[in-house]
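The chain below stands alone and is given as structure tokens, in the form predicted alone.
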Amino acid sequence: MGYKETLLSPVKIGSHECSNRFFAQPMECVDSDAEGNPTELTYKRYENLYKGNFGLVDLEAITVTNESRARQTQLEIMPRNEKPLAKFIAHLKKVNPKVRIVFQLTHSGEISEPEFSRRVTVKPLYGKGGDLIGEEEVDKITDQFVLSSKIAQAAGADGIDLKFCHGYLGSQILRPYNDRRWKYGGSWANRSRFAFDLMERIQRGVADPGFIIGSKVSLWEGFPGGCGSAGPDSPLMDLTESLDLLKGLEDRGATYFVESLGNVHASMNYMEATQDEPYLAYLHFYFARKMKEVLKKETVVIGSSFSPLRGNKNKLLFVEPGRSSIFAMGARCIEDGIMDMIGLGRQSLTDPLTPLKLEEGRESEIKYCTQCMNCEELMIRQQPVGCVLANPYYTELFRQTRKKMGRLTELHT
């Protein structure tokens, strides 16, 4: 079979099916209103994704609170933003009725901006720190998690996505380092806690067999003590926990898990290789056999990291051009039963129409991401995200923010 038969067949998440094997990462675009919801901006980016017609589009770290988070204009989802998004689905199911969508949901915890949120901290991380949250503030927020999640469903999203991963919330509570003696720390009963009930609350509150819910996971954080470590200060990889978490997910009705690495702050480069890095894919396709090897035949596993795979042209040293590309490795991968789906997350802003291209024998015409970065230079600068180098709006964009506040010099921070 070619990796086109490949990659266009259709796979079943839960009583959904998605048409191809595409799936559109949650990438945080900083572009809504000051209430959270979608503006212009929002509804083109995600319209052009569902022209390119990908299977399954995630919608990008949905704050369940506005209280903190990590961006200043970001997608919140709560009462006041359920008729925009209801608004924002309706359009986009007017686009392309084939596409499916679930929502990302999200608590920043630590990663929270102090300048316009609260950063709050399950326990302080050396040279993070914030203010330590309790047992019913965690509750509060699993109620927040539980109501976001009714309004997904009551807005049109085919499911969600419980982000336990990159060094939010959830990860802060999963991880060894929370050793705290509390409802939510020390064992690993205890830390798995919030992310079991949550799912348990979840499948109460919705009671829909149709809505689906997953969790896009960092298997292995990257630093002592992170997710998918020996202990609270080792430095050594043990995925005992990681592996126990989706089983427990799943066991409670998880149909689908979206596979990473790293925290947005401690190892960035585990999460999105740079353009001279992009052999770290590997990482991810063996953590995705991980992944699959303790799941059900039936959940669908999505791999990441493929977007410095490009084309023809990339960095990857003793692979031969015609098999080392987004599509031949991503091919690869599902025929060998590595994962179910490939995930394109910088790639999907460069180029949105990328699966559609390759659907229509236009692969020629794709664009690829050259990991130049500047898309998350605009991120961390708190401004609008696109790719700098394909779309005119966003090169302007980030020709004024540089001439305003200067060169960004250390990119990962």
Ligand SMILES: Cc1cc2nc3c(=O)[nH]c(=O)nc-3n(C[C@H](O)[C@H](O)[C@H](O)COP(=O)(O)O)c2cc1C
Contents of the next structure:
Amino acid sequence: MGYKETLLSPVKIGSHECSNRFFAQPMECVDSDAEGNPTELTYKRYENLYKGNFGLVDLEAITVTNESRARQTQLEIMPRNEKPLAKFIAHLKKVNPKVRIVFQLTHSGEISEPEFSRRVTVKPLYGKGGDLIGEEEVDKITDQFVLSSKIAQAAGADGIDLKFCHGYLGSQILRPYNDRRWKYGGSWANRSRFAFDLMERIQRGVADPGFIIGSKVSLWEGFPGGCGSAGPDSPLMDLTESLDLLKGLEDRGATYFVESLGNVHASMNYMEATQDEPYLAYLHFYFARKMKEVLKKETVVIGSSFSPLRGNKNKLLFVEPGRSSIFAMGARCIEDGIMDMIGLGRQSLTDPLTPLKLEEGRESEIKYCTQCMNCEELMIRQQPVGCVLANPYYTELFRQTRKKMGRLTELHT
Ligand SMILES: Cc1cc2nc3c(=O)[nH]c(=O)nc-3n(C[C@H](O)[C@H](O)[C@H](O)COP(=O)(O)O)c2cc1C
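Having seen the form predicted alone, can you show the form predicted in complex with the ligand?
Now the complete complex, all chains and molecules, led by this one.
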């Protein structure tokens, strides 16, 4: 089979059919209004993804509370947001009824920005910190996630993605570093309690087997004591708990998972490989395969880190260019049973019409992400995010931002 046939073939997640194998990764773009509702910029971004005909779109990290959050103008999912979100989804469904959408529910925990919100922590990391939270507060956060799931359902989302990746609160509770003696820390049974209870409570709350529930997971956070390490201060990788997390969530009804690695502060290149290290994609393929090995055949695994592969102009060595592109490598991964769908993150900002152009035989018109990381710089600076190279609006915004704030030298902030 050619890559086009593979990538454009449908796939089922639970009872939903995704029309092709393209997954639009959740991409926080910091462009909500003051109440956390979608603005014109948000509409435009998602309209483009819908026109681009992605099989499944993951609505970026949407916070279950505005008390603690990472971005000042981050999308929010609290009762006051239900109507605006319902209008937003109804609009998108008109643009393209075939596209399926899940909302990535998050709480930023220790990554919350103290300038405008409350930074909280389950156990302060060296060099970080925040208010230590107790059991009651975690119970309250669980309630907020359950409520937000019901809001997502009422607003017309096809499902949710529980964010257990990149060092946000979900990962903070799960990681071995959380060795505090409390209901949510210490033993794996305690650290996984939040995730498993949450999943059960959401299932009961939405009470709809057709509502898709899954999770984007950093199987390995890439620092001592992070998720996927052998102990609270161990630099050694050990996937036992990460794989148990997946199985436990699957047992409780999860029907898809998005593979990811890394932590937004400690090991960003594992989550977002740069132009010079496209080979990190191979690491992601290995983790995706590990996921497939422990999960049921019908549970969908979505792979990450495809953007640096580009068309055939990437920096992979010892691979024929025709075999190293996003499309060729992505199709190969699906055909080999490594994953079921391929996730496009930065590439979806550069060219949200990527799947459509493949479908229509317009591959030569696809613009490819160069990993210039200017989108990331806009995000760190709390500015609306988009592709600075491909979209003139963001080119100008980036120019103005640099003029006002100077050059950002460190992306790992
Ligand atoms: C600007 C920006 C925003 C992001 N926002 C999110 C997010 O909201 N949730 C998430 O899980 N990952 C987020 N990511 C990570 C991507 O979803 C993706 O995992 C990563 O970029 C690797 O995929 P890629 O190589 O296709 O870009 C973000 C990345 C960037 C650059």
